[in-house]
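Shown here is one chain on its own, the form predicted on its own, set out as structure tokens.
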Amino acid sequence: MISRRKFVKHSMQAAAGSSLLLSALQSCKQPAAYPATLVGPNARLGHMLRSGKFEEPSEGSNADVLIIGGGIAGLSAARYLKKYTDNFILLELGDETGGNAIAGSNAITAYPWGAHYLPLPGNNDPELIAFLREANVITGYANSLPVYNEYHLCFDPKERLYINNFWQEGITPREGVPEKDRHEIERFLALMHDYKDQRGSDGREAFAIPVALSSQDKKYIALDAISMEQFLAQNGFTSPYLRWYVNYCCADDFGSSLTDTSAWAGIHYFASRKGKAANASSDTVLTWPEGNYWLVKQLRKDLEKYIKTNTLVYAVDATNSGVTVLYFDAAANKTKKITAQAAVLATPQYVNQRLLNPNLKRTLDYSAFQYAPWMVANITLDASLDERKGEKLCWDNVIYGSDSLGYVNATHQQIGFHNSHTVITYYKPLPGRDVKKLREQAYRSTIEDWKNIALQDLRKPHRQIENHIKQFDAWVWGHGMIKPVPGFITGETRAQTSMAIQDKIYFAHSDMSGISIFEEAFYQGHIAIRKILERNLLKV
């Protein structure tokens, strides 16, 4: 039986001739004028929360415990509360659950606003693997090893670079490199895999996910103290190759730069993804149209009836007998109370410290927390790129020199689907040391900034691009991720974030980990409500 794989390689090697036909003849069309948009998220309530005024609650309610946040960590959070308790809600600031994992959709497809992608998981967090065989992405296992859906696999061909006018298969520099730049970047990429292979004198992984299972070993936390440049030239690596290939990837989850990224962090981006699968490689990763999204919807499947929506929390304080949380239901136009036995914030910490009440004396450097901006642009359009030389359009199209992640395909994964239309999905992240400054440019920048920034990195490998874009939108993240900024991770106001307030008041965000990945939201979740029912808050 010929396998999904093979089905649609063969009909992208079939439809391959036609397309460099087609390509020819639209290159001779003029750009024509189409609509441009900055979306975003809901800033009026933003805005009401940072002006603190709001009426006497007017009604209220009582629950076991109170989430605040819809992102992964909050629906993680829920997702595992409800095996214990009927009597939880979680309120969100947003129209909808997902955080920064939220997407949009056309006529042509769905999309990602943001993470759009999973790598096959290793062991060390059972629940997360529960969740994984629940949704079906894990169908089963063989010889030990979890057999994936290969539906949710991302399919061949997954990464290509654009470098010296070529694309070459795979995002490491290769095509046109010389021969002691490759060197070196090999000598580099073993070093990485033998830390992969490292342990700590306390037994433990040198680089885990998640990342409180790591090596506490001096020797490893030694290397939080200096940045991901710092380690690079310690270690004699100077090619300019290599350092652009590292910086990327310091880029690609924790939107800094080499200069701003701690060299554990930075390693532990190579080192701690040890995911096997009976039927695919460690570096497979998990990806649908929309991204991160769809395991949203897996996540919240059975929890709709526990959700509020576009609802702002401004107010958590402990009292004798729990919490009591102000918030303001924007459908009905109301402020309303909630009193519970614990909550758990599912909140950054730059949101968290607008809503504790500052009796609770929670001593925090809210400072330390670093928070990278994006830009996030999903265009339409009319028919297939125009190509250089090279591998074919993959997922996965980077642009070597770029201070962007270049662009993901948001109908890879459309099996026999075929479509004169097509959405790619542009990452530009603004790394940088002033995250304030660069958040206030972004926010200042209009859709047309946006375009032409977009378009002048995308015209490099395909040149007559704007010939075929039916729609350009654009979403600005102020607060896209947590950067694990020289000695955030192994620092005392990271371990700090954990601890909760009188044994009532819970915290569970990506930001406490240091690192914003879908693994460490999900596990901050789960891990908060096991705290609570250690704790015997609820009568289980």
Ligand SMILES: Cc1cc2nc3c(=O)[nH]c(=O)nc-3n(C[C@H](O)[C@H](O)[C@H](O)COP(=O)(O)OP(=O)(O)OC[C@H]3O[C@@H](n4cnc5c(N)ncnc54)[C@H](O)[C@@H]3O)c2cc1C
The other form holds:
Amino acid sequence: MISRRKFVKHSMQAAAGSSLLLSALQSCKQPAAYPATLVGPNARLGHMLRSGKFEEPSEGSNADVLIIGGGIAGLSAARYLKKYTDNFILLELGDETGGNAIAGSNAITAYPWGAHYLPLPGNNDPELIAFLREANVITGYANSLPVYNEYHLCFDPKERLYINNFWQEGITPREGVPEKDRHEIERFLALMHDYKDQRGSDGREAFAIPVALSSQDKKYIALDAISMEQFLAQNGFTSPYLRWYVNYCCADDFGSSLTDTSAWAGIHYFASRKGKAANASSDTVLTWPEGNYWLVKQLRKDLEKYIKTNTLVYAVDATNSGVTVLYFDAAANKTKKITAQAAVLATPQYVNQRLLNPNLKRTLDYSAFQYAPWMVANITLDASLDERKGEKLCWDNVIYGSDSLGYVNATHQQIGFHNSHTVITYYKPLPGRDVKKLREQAYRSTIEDWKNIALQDLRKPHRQIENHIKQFDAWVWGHGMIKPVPGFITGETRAQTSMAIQDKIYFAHSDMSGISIFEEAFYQGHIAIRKILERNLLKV
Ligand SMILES: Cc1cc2nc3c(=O)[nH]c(=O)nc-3n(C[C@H](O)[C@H](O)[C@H](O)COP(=O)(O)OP(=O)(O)OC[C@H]3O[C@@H](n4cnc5c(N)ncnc54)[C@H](O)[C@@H]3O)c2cc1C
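Mind giving me the form predicted in complex with the ligand, seeing as the form predicted on its own was just shown?
What follows is the entire complex, opening with the chain shown before.
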């Protein structure tokens, strides 16, 4: 096996070689025209759901369980269910499964279109650990700690921040930051560290992932009523550097900002991740060139025969004997019907409200579910980005003061021969309270608009970037991530929406957690199946 040190050495050599090349290129190249495209999910099928016009189904079939939606939650449900029955179907609207964790590729590398990393998980979800062992991400144990496969741990150098015209190591602002602000940042991080070790009066961890296992102690739950901004103010944190950093962290996990993230959710970012490894520091992440799509491929490996893609579910109802589900099979251009003993809706709530028969009397305020829109751009370059002072190109590259997340280098995890070409994945959440307006604006924006937004930001550290772009592709996620706005996670709507209907229709999506991350989606998926098993709905 190649050691981590060798990986690192190799990356450094490649980076050094490409920066020399870049200096040479800068002196002679002029910006050239390059192809730019706007890509995105299957808009035609999505539109059909909104129009609601479908013919009577012409064919029928049945199954023990039907899973709707093939994102992480749906795939996790399917993986777990397969242990108990062979008679189930997963219907997915897209050309393939993966949901927000899908990826693309070109001649240089695979790259993510959405989710790109998984922090080292703690021990709260044994099923997640079991899956990581199946996928050989965890290869064994040493001194009771998991040993992670070196190929999947983020190689060094991990992250850098462009601040005061310098690339510093790590993303907590430090370079050129006044003493008083540094102290405030340290005080904040110490407070978050304290939260990590705290337990509530119920004996549970104060902040845990999955969040369902976090303490319900009122002392902590009360933090859901205030925003992260209020939390900072109440604790005397005023440093603009700290505020930017915490805002960045809210955007990273939730696509939201200081003002519209609940403090309870925001503190989870810092205090809930307690994973440890025998062969890596606990702040290491698991990542792949194609991001979490690698995990998608592992999840669906043995599930292909149960999955039907390009199928739009448009109606779900409960009957005396189970459920009926109607769907449009785009390949056959036909509507079809499935009857099952139970259905799992691994679809977001803005979709569910259109699927469920109104007779099911589920009068919920779906407007409580707010989704942050995102734009993700994959930018192909003919040289590696290294031209400014400080830390070399990292896996994660963040720009201080920006409201983007910066970019991830998709070739960072490549092993073997590196050429100077690369693809960077630029992440831009669209924060703000009026998500509907933001979404409409995002859908109206052209590829030129997105190029301008991304390049204006990227030119700050990389003045010459346009000389090196070979291709610019962007993807707009209208409903990218559920926003944990104050009051949402502890609110009635989320609790009621999670409850099964007539013990037949179950819900599993990261929405149900109020936090859109891999661990939550995975948890929601297998928990929904466990509930079905507990109700003895399957003859196993
Ligand atoms: C830009 C971006 C970056 C992210 N980065 C990270 C990250 O780095 N790490 C991380 O952990 N998380 C990240 N996330 C969060 C990510 O959303 C979750 O990790 C996870 O992938 C969510 O899975 P899910 O199954 O809950 O939902 P989804 O991915 O939303 O899956 C729902 C599925 O249902 C399907 N569907 C919808 N309607 C229908 C219908 N009517 N019929 C049939 N199928 C239907 C959809 O096509 C989709 O496949 C990111 C999200 C975005 C948008």
